[in-house]
Each structure stands twice: as C-alpha cells, then as structure tokens.
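Shown next as structure tokens: one chain only, the form predicted on its own.
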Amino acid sequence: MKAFVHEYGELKVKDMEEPSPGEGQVVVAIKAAGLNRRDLYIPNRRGENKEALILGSDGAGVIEAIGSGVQNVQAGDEVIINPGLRWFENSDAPPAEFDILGMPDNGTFAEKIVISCEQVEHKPSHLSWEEAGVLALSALTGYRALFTKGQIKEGETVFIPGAGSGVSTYLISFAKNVGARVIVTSRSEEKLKKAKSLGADIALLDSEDWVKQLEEEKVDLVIDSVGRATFKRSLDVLKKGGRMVVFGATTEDTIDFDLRSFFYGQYQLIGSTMGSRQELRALLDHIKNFKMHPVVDKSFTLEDMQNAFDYIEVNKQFGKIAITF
C-alpha cells in the first residue's frame, strides 16, 4: 500500500507491508485524512530516524477487516478513528499511557491502518468523507476546551485570538450552537469576514487596540492556542475573575505576565489538550444534533501531500486541510 512517511530525515510517498489486524484490531481503508500542524513539527522531532514512520492523525474510512474479539464494530463499517490513544474516560489530565496517533505509532497517511477497535467510532452519516476525516483531533481539542474546561454557558462571551485555525472553526460553531457571543481576532481581514460567516459576532484585527475595541464588551472566557504573541493581550481583555483556556503556542512556549496583576483580578488559568474518547463521543453527539459541518478549506491527493505541507506551513488556510485516498 501507499503511505506518506518520514525516513532518514526525509518526507516522502513508499510502499509499505499490507496491515492486517490482531486480535481487537481493525484494519481501516482510508477514505480522508486531516493535516494538523502536529504534522509538521514530527520531522524535526525524529532528526535523521531511519525507521519510516507513517504520518497522520486524523483520519476517516472504511472497516475492511476485523481480528478476533471486535464487537463493537464489522467489516463496512464507516468510521472515524479517534486520533487520541488509551484515554478513554474523562478525567482531569490524560492517563500516562495516553499518546497521540501519528507519532510512536503509525498514522493515517495511508491507504489503510491497523488499530484497536477501541479507537474508532462510526461517522456521522451526514458528513462528507473530506469533512469526516479532518474531524476528531481539531474539534475533539476545541469541544475539551471550550466546554470540559472552559464551562461555557448560554449568554457567555468567549475571546478566541487566530480565527482561521482549525479549533478556532470548530470553536465558532460550538460556542454559537449554545448561545454564546463569540469574538475573534486575525491579521488577515479576509479570515475575519469568513469568521463573520461561521457566526462570529465580533471580529478584530490583530493590529488594533482589543482593549479600547471592546471596553463596552464583558469577556467570560478566552481560548488562546496562539502563546507568547497573543497571550498578555488576551488576558487584558478578560474580565476580573474571567477563565482562560490555553491549549497550545503555536508562537512560543515561553512568557511573563504580572502575576500580581493575575492575583488581584483573581482570573483562572486553566491547560488543556485533545480529549478523551467520553468527550469524543458527546462531540460526535453534538456534531450529529446540530448538523455540523467541518470547514475544509482544501484538498489534496497522498501524491501531492508536499505540497499540502507547503500550504499549511505558511498559515494561509481558514479551517482543516483535508488529504483524500
């Protein structure tokens, strides 16, 4: 079978040995597979390892075969794969033995993979195969942020910095979907006018003054996965005693704030990442209630996956990438 792999330092398409599943496994044939930025910082990760890993976490297909002991599903099964592994549960932080898909183990980059039964669940019938398979990691991220976290209630008011990610789509139609306002900020106008689209009630560039922007606005809750560039800035624009999200740094991991300034408005700093298959489950709930849909921006083929590692690589997407088979 195709897959798209990182070898001796290198990225590239290689044949690989047919998977065929154990026993509680599955194989799955790949009908689309989700890029996330995760993607791209794995090469450096692994340096010059001369195993060929198969990228790729997200992803949506077809059950072609089933082991011994799978019963929760069978062979023509549509599914997604839940990219989060061995966290099944809903809890505070993760299990030890959580990892996730696409980095020890192989990933969705494929035409197929072999998985546990127990990582797999069976797609909402109204989405697309594109839409599906870019689904679980990004929105599985948002819904843990959002709601497990960050507590959103009707007639709340949630910040959002980096309108045109992937969570940050999934987060517009959530929040919106229980009554929250939703405010989101970008330095391209063209991502703000899509944001406005998806349901934004307020959208900022990132070059303006948040603070004067919204001195008439009460801010409950700030998601921010941007870090060092947006975090102080966010925290200034939330309200005494408001909560704050942080799930990821996709500018730098690293940066000082006034802690005194912190304690005396008595906010709450509140980490998180993915989810856990409970919560994935209430996400496949909610995605099926409301008639969700996943904003694809783009598609491209397994053959043509550099060129999808370009496009992402320079932050121009509004949404999930999506690479069929």
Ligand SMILES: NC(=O)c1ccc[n+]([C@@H]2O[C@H](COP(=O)([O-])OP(=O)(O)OC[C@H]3O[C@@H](n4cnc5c(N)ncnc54)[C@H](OP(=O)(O)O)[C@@H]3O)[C@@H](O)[C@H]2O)c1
Given for the second form:
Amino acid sequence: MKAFVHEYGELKVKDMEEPSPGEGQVVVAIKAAGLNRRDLYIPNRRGENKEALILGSDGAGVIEAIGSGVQNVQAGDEVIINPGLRWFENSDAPPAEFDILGMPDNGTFAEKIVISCEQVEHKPSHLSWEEAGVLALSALTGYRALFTKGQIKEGETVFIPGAGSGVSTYLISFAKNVGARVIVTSRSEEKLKKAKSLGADIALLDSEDWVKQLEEEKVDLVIDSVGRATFKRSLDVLKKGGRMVVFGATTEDTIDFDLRSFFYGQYQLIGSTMGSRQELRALLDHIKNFKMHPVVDKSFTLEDMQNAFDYIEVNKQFGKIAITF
Ligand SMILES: NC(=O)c1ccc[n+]([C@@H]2O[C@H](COP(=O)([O-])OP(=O)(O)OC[C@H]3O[C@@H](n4cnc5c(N)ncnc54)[C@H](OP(=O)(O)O)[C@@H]3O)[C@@H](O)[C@H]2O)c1
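Could the form predicted in complex with the named molecule be given as well, to go with the form predicted on its own?
Below, the chain from earlier opens the complete complex, with every other chain and molecule after it.
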C-alpha cells in the first residue's frame, strides 16, 4: 500500500506492507486524512536517523477487517479515527500512556491503518469523507479548550487570535452554537471575511490596536494558540479576573510577561491539550446536534503532500487541509 513517510530525514511516498488486524484491532481503509501543524514539526523532532514512520494523526474510512474480540464495530462500518491514544475518560490532564497518533505509532497518511478498536468512533452520517477526515484532532482540541477548560457560557465573549487556524474555525462555530459572542483577529482581510461568515461577531486585523477597538467589550475568555506573536496582546484585552486557555504556540514557545499586572488583574491562565475519548464523543454529539460541517479549505493527494505542507507552512489555509485517497 502507498503511504507518506518520514525516513532517514526524508519525506516521501513509499510502498509499505499491508497491515492485518491482531486481537482487538481493526484495519481501516482510509478515505480521507487531515493535515495538522504537528505533521510539519515531526521531521525536526525525529532527526535524520530513523526508519520509515507513516505520518498523520487524523483520518476517516471504512472498516475493512477486524481481529478477534472486536465488538464495537464490524467490517463495512464508516469510522473516524481518534488520534488521542489511550486517553479514554475525562481527566485534568492526559494519562502517562497517552500519545498522539502519527509518532511514535504509524499514522493515517496511508491507504490503510491498523489500530486498536478502542480508537475508532462511528462517523456522523451528514459529514463528507473530507469533513470526517479532518475532524478529530483540531475539533477535539478546540472542544476541550472552549468547554472543559474554558468553561464558556451563553452570553459570554470569547477572543480568538488567528481566525483562520484549523482549531479556530471549530472554536468559532462551537462558541456561536452555545450563544457566546466571538471576536477574532487575523493578518488577512480575506480570512476575517470568512470568519465573519462562519459567525464571528467582530473581526479585527492583527495590525489594529485591539485594546482600543475593544474598549466597549468585556472579554471573558481568550483562547490563544498563536504564541509569542499574540500572547501579551491577547492578555491585554481580557477582562480582569478573566480566563485564558493556551494549547499551542505556532510563533515560538517562550515569552516574557509582566507578573505584577497579571496577579493584580487576577487572570487565570489554563493549559490544554487535545482531549479524552469521552470529550470526543461529546464533540461528535455536538456536531450531530448542530449539523456542523468542518471547514475544509483545500484537498491534496498523497503524491502532492509536499504542496500541502508548504500551504500550511505559510499559513494560507482557512480551516483544515484534507488528503484524499
Ligand atoms: N496541544 C494540542 O493538543 C494541540 C492541538 C492542535 C493544535 N495545536 C497547536 O496549536 C496551534 C494552532 O493549530 P492549528 O492547526 O489550529 O493552526 P494552523 O491552522 O496552523 O494556524 C495557525 C494560525 O496562526 C496564526 N499565525 C501564524 N503566525 C502568526 C503571526 N506571526 N502573527 C499572528 N498570527 C499568526 C495564523 O493566523 P492568520 O493567518 O489568520 O493571521 C494561522 O491561522 C499550532 O501551533 C498547533 O501545533 C496543539
């Protein structure tokens, strides 16, 4: 089968052995996979001396074969792969055995994947393959950040810098679905227009003076995954005593900030990462109830993967990038 791998420092399409299911495992024939910024970081993290690893965390497809003892699905079922490995029940932080699919385990950028039957969920029927394939990692991260950690409530205001990011597009829809007010920022006018059509109430350019523009607003919650480029400015628009959730740092991990104004402001800074299977199931119910559709910006094939990587590298995307099989 064809797969997109990282091998001895190189990214390439390679013929790999077809997987077969062991006890408690299923083989899924992938129909669509989703690209995440994480996939771009993996070559650096692995270095030059590693054997072939199939990249990819997100995917959806059809169960092709099941191993002994599998009861929750059968051959022919349409499923979404849960990339959060071995984190089943809600908890304050993931268990020690938690990993994200696609490193160190072989991932979804392949015609087939073998995986534990505990890592698949039935696909909502209103989603296309592309929409289902790009769903899990970003939507789950957004769901936990907004609801479990951010505790957003109807009538509250959430501020999200980097409107076009994969996770942000889910955040906008989730927040609007529960009656929250949404303020977004972007460096691109085009992305701001799209964010507004997705439901954002206020859309500001990255270059604007956010504090001045939002003088009349009361921001209850900030969700920032851009990192160094926006962190301090995002904190500046948060109301005193407000909550800020961070799950990513696209533009560098380290920042300096003023502790004194932080504690006088009595702000709450909360870390988050992906989510449990319990949260994924709640998320799938949310998507079904609100007939939500993930925003798929563009689709690529396995052979065209380098262009997909380049597209995300320069932040052209609004929403998610799909890889179709
Ligand atoms: N911890 C976890 O479990 C987890 C899960 C998912 C993602 N993440 C991390 O969270 C981050 C977001 O992920 P994603 O997939 O949603 O991101 P993405 O689709 O790659 O989008 C990144 C966004 O960052 C903004 N941005 C980039 N450089 C910027 C700059 N210099 N100034 C202002 N804005 C800038 C861009 O906004 P505009 O182009 O609109 O300006 C872009 O929309 C990534 O770092 C990712 O690795 C972590």
